[in-house]
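Next up: just one chain, as structure tokens, the form predicted on its own.
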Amino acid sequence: MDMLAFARGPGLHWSLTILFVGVFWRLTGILLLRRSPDYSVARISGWWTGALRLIALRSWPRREFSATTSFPTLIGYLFHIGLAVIVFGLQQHILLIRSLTGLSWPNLPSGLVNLTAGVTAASMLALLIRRMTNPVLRLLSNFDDYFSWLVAFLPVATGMLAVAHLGARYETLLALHMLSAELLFVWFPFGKLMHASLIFLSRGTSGALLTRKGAAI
């Protein structure tokens, strides 16, 4: 079995299985954690409004920290939105999703997706440079931070090379692109990329608990 056939067949199916089982396992483990009973009287009712409010408020840095955090936050949004546009806007990706799930939707123009891929790659490189040059971030960063960045960056880079037919035969580039995406699927539940599945859950839980206590958020 050649590399492309493996990437399209067993590699894709096993990586998706690990992705969904791993995410389900992590989320189930978190939701089933034992919690101490709270016997206090709720000072404010409507915990869900507090959950939604904290999710919205923490989606952008507080004014007191905007001078130092606005730029990395903006770059982070460019990176995440760009990935979403690439994954769900490219025609080839939509066809793959349809073959797996039966779901389909109109694709975006290829030129727009290609431009978005370039912006996404540039924003990811900017975040990496900031992590490596900022003394505090460099001290706090570990293997997980750098490896998670790498497995997120490789599908973007190999996809751009495949579209441009640069570096190798198209079939080889396509296989490398698919294998890099499958590596991301496999790593996702076990590394810091899992924050994509936990960020709103954790923020919402904090908002609900703070609202119950009557704390200002």
The other form holds:
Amino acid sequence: MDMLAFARGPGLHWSLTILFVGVFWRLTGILLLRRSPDYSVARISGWWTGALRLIALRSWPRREFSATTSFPTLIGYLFHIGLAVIVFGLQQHILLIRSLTGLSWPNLPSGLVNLTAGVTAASMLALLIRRMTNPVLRLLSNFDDYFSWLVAFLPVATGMLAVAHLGARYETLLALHMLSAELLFVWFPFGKLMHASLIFLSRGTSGALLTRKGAAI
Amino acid sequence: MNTVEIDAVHPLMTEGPRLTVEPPATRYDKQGDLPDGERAARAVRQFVRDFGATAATWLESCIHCGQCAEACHYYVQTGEAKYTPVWKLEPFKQAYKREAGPFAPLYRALNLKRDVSAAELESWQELIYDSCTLCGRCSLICPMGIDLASLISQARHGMAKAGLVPHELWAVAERASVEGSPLGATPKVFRERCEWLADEHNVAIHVDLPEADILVSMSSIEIMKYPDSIVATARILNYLGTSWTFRTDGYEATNFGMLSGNADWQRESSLRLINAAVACKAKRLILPECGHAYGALRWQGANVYGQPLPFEVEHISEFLAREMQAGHLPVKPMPASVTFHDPCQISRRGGATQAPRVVLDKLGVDLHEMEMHGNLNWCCGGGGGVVTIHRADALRYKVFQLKMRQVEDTGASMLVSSCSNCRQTFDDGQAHFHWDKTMHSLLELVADHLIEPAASKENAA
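Output the form predicted together with its partner chain next; the form predicted on its own has already been displayed.
Next comes the full complex, and the chain you just saw is listed first.
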């Protein structure tokens, strides 16, 4: 079995299995932990509105904090939206998703996706440089931060090379691209990439608890 | 230990603008003689006990974006990365990953996260206690919505179990456990003070009535340093004609057990108040001008009690706002330009941000809000028990300068708050910087401006 066949076959199968089982395991491991009852009299009832409010509100920093947080937030949005455009807009990705799930939708023009990939890669590099140079980020950063960045960056970089037919045979580049995406699937449940699902849980939890008190969210 | 012995072990510092214990001749910020391994093991066991679904959700969600630093007065004033709020939780996170997270067996088997050591916890003591007032401002900036202040409170539980609490904070908490008050306001002192104040000010101060609709509590800071608050409270409650009392078996609202991280002492302090309220069949417990007392009783009291409390709990500013809005407390207008300092645990963390503003509006003051006010206020730097810790003074003064700038920028001539701990932090800062601004009590302003009953009727006519 050559590299491309492995990437299209068992590689894809097992990486997706690890992704789904791992995410389920991690979420279950968090949610099944003990929850203490709160006997205090709530100031505001309807915890779920607080949860939804915080999920929405924290999507952009408060005006008071914008001077220091707007730039990283903007760059963060740029690469997250960029990734979404690439994953769900490129024709080849839609074909792969259709072969796995039966779902499909119209693709975006390849020129637009290629441009987006360039912007995404540049914004990811900017975030990496910031992480390596900002004293606070340097102190906080660990293996997970750098490795998660790498496994998110590799599919973008190899995808751009495959589209441009640069550096090796197309089949080899395609195989490397698929394998890099599979590495991301495998790593996803174990590292900080899980924030893609935990963000709703975390914001929702704080929103519900703080709103109950009438506290600031 | 009895009250005489505790005075010898942890003598009070009675001189100076803030109340705490004397600085130790040689600092020893450890309790007991446990071997290091046992200290670390105790801390980790307690950390693990605290790791419920809520803490786990937050600890799993951090993306190390560092934005919380920008909301923390310690980082903003020093620029030192170690004061980044989430960094203060590092040993706590490490213990979580290794001992309680979904992949804990993997972390242990491959030693991906090492055991938390006593040396590590000792070096984190400054970050968990001296440089965190539990003000919760960082919780408002976190893009993942993590409530970091709650996590730091939990981390303090493990530190207390390990006997790794800063000397002074432990000392005042121990004093509270031994004699019912952290700062020398024993039941005898409190009763005598009430009797003296009643005589001196010609006001009825009810103590130990067997039954009353309202049980009123006090902060030992008020009892020992700002006793006019006792008089002001009595005047207002007498004016309203309510049935109220102080109780010597439950009057102390501060909870240094909670601030130190000692959950047993927290429970002890809370139960004294709860049991006193139950004993006198109170329908309402009024908490004094004290920030953390509000968090301890209003939001954690019922959970300590293990069931809903059979009475309402209200901060004095909420009580005043309600009575003034109902027209029961008419006041003379107060033509002063005022700025209000929000106590973090009452406003941002407690949800009672508007109450003092209602009171100030009824007083008719010209309110000049600070640029960051209400839910976004900057902490005075004295919360979380930090004001008691001598070695934290230099850092505390640095963050206090932020508050001074904010106050100066408003141009207001008068400074008001509704927390006696904030008030003593301001008094201490004022003395240190020879500042011309003095903090005033919201409660005392209301009492001082009450329209006397006869005048009130004339006014109404």
